[in-house]
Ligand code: PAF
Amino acid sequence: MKKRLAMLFILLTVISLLAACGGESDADGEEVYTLQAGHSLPDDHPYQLALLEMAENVEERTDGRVKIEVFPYSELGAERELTEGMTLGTVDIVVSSTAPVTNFVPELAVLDAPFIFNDRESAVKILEGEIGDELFGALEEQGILGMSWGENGYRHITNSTHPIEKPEDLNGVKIRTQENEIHLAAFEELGAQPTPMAWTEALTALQQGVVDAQENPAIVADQYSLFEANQKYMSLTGHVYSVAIFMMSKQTYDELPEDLQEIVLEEGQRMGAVERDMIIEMEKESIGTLKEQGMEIIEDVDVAPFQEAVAPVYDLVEYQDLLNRILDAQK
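Single chain structure for the sequence just listed, the form predicted alone:
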């Protein structure tokens, strides 16, 4: 009985792999490869729009030999599960923020340090240079090809009680954060009471007043209608530049013919810049929407006191050499 179950499991695994990459033929008898691309955000987020553009370009350039199906809302799994799927070859293409990927490439955690980049231009220059190439090299060792660097915008603070204009305004504020050691330590330094929880739980916690605040890009506050979850104020602190990565399973890549490999990789390499431009434009639109919905936007925030307050958390960063290289490159 155990032997039969083991054989059944192997058969199902093989079938799932075939379904994920290839298995059909076109009118000329050439094999058609169907790839699955996933992410965790809504179907109107730039992650989705960029992947759809990539899918259209790839299908056109390969004369239909490569089709990419795009799945939003964690339909293929949450970001950590999607990343793991690429290492196993069961998920083909993923765009994800860096935080969940640190489970496989811990060096990426450096990018989540607050105020590590002077501005967006500095971040892009570093990520598309030698440092970014090294991080992609570490990804490839885990069976994942880093195609390009995207973003999810700058993280800002929203809350239900009062405007946040200086660090002292965060004293005692219960704020939902990601399950990220550096983020937790940073908000503790700012005097807040950080509470890590999954985003699905956070929405309920905000609505019920279990936490007062959260921090996310403006586009997230807009798409999840945080103005309906007691969030009356948004302070544009920009304390973290939320880096994202367009990735592809190395196993999937290796299964494609060489001419198709080149096309898929080229289009994936283009998508980071395309998606960043979408984020910049949609962030402006989202801030306008939040204002229209009655949220007070504190735009002229002096971030220098915030930077000074969180500076001690840099000592917690495990990869100090990488941290210092990023900081030194912007002096």
The other form holds:
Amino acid sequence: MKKRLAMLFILLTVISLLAACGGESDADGEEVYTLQAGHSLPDDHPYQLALLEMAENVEERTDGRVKIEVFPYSELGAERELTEGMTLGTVDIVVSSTAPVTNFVPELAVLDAPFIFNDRESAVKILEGEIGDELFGALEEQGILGMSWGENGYRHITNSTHPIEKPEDLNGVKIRTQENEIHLAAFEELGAQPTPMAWTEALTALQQGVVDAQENPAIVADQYSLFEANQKYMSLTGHVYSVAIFMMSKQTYDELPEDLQEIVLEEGQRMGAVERDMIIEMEKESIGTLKEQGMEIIEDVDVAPFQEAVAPVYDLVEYQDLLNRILDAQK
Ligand code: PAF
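Given the form predicted alone above, what does the protein look like in the form predicted together with pantoate (PAF)?
Let's see the whole complex now, leading with the same chain.
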């Protein structure tokens, strides 16, 4: 019995430490709330820079009553764990690509269908319109507030063995994908051997040759120095426009007083556009760095055969109505 009580005490202590809102008070006796924000990328990635800007603005506008601590490099967990953390109220704010969030909110899967958006502008218009609002509604049902839409750039394929110029070049290539059924199915259609795993495991898998390839935007290849993880070629396939979401745990939001809720939400809503601009600026620089580091960049990839090869995965999208509305909106 004593042992059980001790365990319960430890559990409650851990939960209270993990809980979003700190019980500290400031000099005027006002409660100070400390929120934890997490993401999976380095501390010079736009996810981090935007979150830091949000933290600064929130602290200033709330006179220090809300502090946001930002944790890069999956320090609070990989994207799937971070998403789960928000549903449990153990992580307060997250920026994540949509792919792993789909495991909690299947409606989002449509955004990860390859070549679904004609271009960045169309994607942003759709995300910031009625469809995006509906997707945020689905997110909220799972206890997560969607604050704004960001991005991580276009996803391209890197690999250790040869230039990939056409789908046949992917035959038998062992590629790490995100934990997302549509991505997995798309690479199967392309004849590759996909293995889904969290990004936290991907680097070791590339270094140890467990997989030969991965796919991510140029900024990730650059900031994680994938050229040092056997990646010699990058083909600019741009097969997925990697949508990211600035999100907040609904539980955390509900615990904040109304005046603070408004400020935090407003700042989170601004960050998507701020972050997207940074990505656009940094993407070109990253391709330059990858070249300087000796990576061969295959720039003029004819994407039509890739598009054709992955077309069957559109049938796997559960929410066909959403898929068709996205396609129709771009005609
Ligand atoms: O490939 C992934 O898992 C994601 O693109 C990453 C690198 C975690 C960024 O969102």
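Positions refer to the first chain, counted from 1. In this text, rigid core is short for the largest set of C-alphas that superpose within 1.5 Å between two forms. Keep in mind the model is a prediction, meaning the values are calculated, not measured.
Superposition of the core reveals a Cα shift of less than 2 Å for E151 between these two forms.
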